[in-house]
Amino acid sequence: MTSRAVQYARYGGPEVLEIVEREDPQPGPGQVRLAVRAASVNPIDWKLRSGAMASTDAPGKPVIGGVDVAGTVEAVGEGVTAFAEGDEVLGRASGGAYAEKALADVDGLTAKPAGVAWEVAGSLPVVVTTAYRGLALLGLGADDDTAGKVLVVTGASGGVGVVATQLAVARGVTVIGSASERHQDDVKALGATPVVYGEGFADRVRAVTDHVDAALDTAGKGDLGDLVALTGSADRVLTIADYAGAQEHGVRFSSGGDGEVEGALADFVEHLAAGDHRAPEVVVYPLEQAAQAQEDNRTGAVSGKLVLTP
């Protein structure tokens, strides 16, 4: 059997992406094959495609992009007992999610609740695990003493910001979230106090509180200096979006290689299905528009979590 996938065989702009017909991948030990229902677009996808993170002129073999995936299990590999054919799951793909069929290691998957839409499920894995990890690194994890703490979240209306803000509020943290003028009400709906980002940002935060315990930068808009001043220490600030700024200000930068919080994705989707949390806004593109979706993600032309559907 064959199915479609979006791949690139050379580095470059979005034009290097092409849809190809390929043999369905076969799951190895500990893996399943999914009939993909949704796969989200993350900055790492177009950064890898551009070659900005590569040490060679071209990938050694064609690459299928995408990490986040949601779909139905249609084949299981040796030793798999956690899931069976027909199960609906979400998590991380191994070998690319921009496809009609994708492989995934079972330890990177969790069950999809029936009440969670496919496009929402496909948008969640990276933003959820990143938010849980970021709060844990700041000492605001589920097992930490968070009562009375004050947290600033930049980009609180974005994917990671939406999740992190809700988690922190649920843990008794007072959250001040930055966003554009048009997203102030969205941040307020998450349980946070909204402030507008941009020039004068630190003063607007000080008008809300005279004490900040920690700051999570999800926006990468050059706020790290202000965040260090607000918290009183670079050790109390974490960025997931501004590597250069982190080097300049002595702030921690967290990438996907910093480890995960066990059970984070399962915990969030359980609360999502119960109505305790809300998911980031989702914008859906067909698989054929993967190049446009990556470019819209890179430029910020479209707000929300961008998701591909085969």
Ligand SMILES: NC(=O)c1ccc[n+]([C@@H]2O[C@H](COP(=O)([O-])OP(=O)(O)OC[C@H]3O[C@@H](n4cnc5c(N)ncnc54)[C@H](OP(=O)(O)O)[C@@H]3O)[C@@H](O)[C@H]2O)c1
Contents of the next structure:
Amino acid sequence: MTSRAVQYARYGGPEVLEIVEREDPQPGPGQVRLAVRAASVNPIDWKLRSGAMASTDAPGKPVIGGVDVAGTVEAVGEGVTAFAEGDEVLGRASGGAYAEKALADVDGLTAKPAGVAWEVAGSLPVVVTTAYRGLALLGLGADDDTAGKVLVVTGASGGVGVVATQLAVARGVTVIGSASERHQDDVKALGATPVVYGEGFADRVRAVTDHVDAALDTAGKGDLGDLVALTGSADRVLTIADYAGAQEHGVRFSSGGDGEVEGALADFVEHLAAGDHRAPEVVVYPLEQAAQAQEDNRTGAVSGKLVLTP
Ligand SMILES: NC(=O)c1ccc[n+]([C@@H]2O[C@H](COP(=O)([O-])OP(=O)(O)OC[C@H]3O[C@@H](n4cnc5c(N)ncnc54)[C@H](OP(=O)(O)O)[C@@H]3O)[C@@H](O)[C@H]2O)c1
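Switching from the form predicted alone: structure of the form predicted together with the ligand?
Then the entire complex follows, led off by the chain already shown.
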């Protein structure tokens, strides 16, 4: 059987993305094949596609975009017992998610509660796991003594920021979240105090609080100097999005692999289904419009999690 996927065979702008018809991928040991219901766009998708993160001029073979996926298990590989055909799951695709069929390692999958919509499920894996990890690395994990701590989150209106902000608030943390003018009310609705980013950001934070215990930089837009000054120490700051700034200011950069919180995705969707967490807003695009969705995410023209549906 064949099915459609969105791939790129060279690095470049959104125009390098093409829809292709390919043989359905076969799950290897420990993997399942999903009939994809939703896949979401993360900034890493267009950063990888651009070649900015590559050490070669072209990918060795065509790359299918995307990591976040939600779908129904339709084939299981050798040794898989955790999931069976027909199970509804979300998690990380292995080898691309912008497709009608995607492979995933079962270790990266979580059961989808019936009450969570497909588009929402497909938008969550990367932002949820990153937010849990970021807070844990700052000593603001679920098992830490977090009550009364004060945290600054940059990009509190973004995918990672929305999740991190509400998790921290739920843990008794006072959160000051930066966002553009148009998203101030959204940040407030998460239980945080919103401040506008840009020139004067640090002074606006100081106007709200006389001390900051920790800062999570999800925006990666040059705020690390201010965040070190606000917290009083580079050790109290973590960035997931500003590698160069992290080097410059002696701040920890987390790209994953370290500090992952086991069960993060399952925990979040459970709370989501129960109605005591909320997901970032989703905007749905058909799979054919993957290039437009990546570009809208890159430019910030469309806010929220941009989700592709086959
Ligand atoms: N290291 C990792 O493991 C990891 C994992 C996931 C994501 N990331 C990275 O983290 C970043 C955020 O990802 P995301 O999915 O949350 O992105 P997103 O949904 O596009 O959110 C971006 C956020 O940045 C804010 N922002 C835009 N311009 C800004 C500026 N000049 N100053 C301060 N804030 C600004 C936006 O606010 P407005 O919308 O209000 O303008 C929004 O809150 C990306 O760079 C991504 O690659 C890293």
